[in-house]
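Taking the form predicted alone, here's one chain by itself in structure tokens.
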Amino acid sequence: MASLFSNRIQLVQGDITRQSVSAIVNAANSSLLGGGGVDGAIHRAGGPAILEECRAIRARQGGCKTGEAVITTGGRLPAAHVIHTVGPVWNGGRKGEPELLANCYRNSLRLAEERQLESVAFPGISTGIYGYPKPEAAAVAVHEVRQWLAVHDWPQRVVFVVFDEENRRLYEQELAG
């Protein structure tokens, strides 16, 4: 099921790993290892080769920090690239979750616009284990996806994708908002 809300954003709800993107995000941990939840099945569906350029990324620099974004390869996905980002746990909101949140937006969107990218899906990020509160964390993906759009060529396309009807229905709420 896909709506369109505008030429540039679109809301799935399905599978973030069988998304025919440019590239998909993934709400990585900073071991950049792979985990659980999002992170756990785009490693297993992408293969062996996302892992093996984590790691080289993590001998390189030491990880991801918490707002900040890499890009690897997208291995047997659809997507050619997996932007990896590292969303904040939720701490109550007066640990600056909110700014390092909305940071995880800009610097994957900035990774696809360096690479012209042409299409990125986002997962709801910092909404599983991490303890976002999912109203909260679509309100800040909205903000910031529009924000970057309205003054950025690239993406062209960006998909919000989500599991759920609960999370289908928060953003068609931002999105008509």
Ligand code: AR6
Second form
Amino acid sequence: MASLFSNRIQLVQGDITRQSVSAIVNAANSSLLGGGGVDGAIHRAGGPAILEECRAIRARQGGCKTGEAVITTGGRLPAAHVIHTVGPVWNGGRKGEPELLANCYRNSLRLAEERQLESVAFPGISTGIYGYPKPEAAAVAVHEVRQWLAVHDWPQRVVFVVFDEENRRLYEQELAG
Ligand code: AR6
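What's the form predicted in complex with the ligand like, now that we've got the form predicted alone?
Full assembly next; the chain just shown is listed first.
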């Protein structure tokens, strides 16, 4: 069930690999070679074409730094593209984590803008294995997306996809505020 918070921001609880959007964002690691969590789910659902492009990007630029983003095909996913971004590992909050997480959202949105992608779906980057506290991460996510949409036409629509109840509640609060 999708909640509409503005005509350009939606909240959905579910599996990001099932979203019919122009691009889904992957919470990757700097190797770009896959992993657990949403990363594993995306590679499993999208098939080997995604990893193949990730390997080509690695060969070209040597992976992806924290806060940066790269784009590949979506393979067999409903989404045509996957934007892979590397969130910060939570380390107490004084190691630049908020700025690095904000960069993930901005750099992913910039790739979508460059390609004029209509819609982009984000998971809660860093809020699983990387241990970023969910309330703070939701605040960064909503703030950065709102700031971006206020001054950019592309992407036209952003979908926050939350997996768990806690994140759903937190995003609802942020989006209502
Ligand atoms: N759809 C939507 N959200 C999901 C899904 C899904 N299918 N699966 C998990 N989540 P995580 P991170 C949520 O751990 O913290 C990988 O090994 C999950 O509940 O996937 O950025 C990478 O390779 C959580 O809220 O990513 C890296 O090594 C959020 O997605 C590392 O994990 C992110 O959880 C990245 O850790």
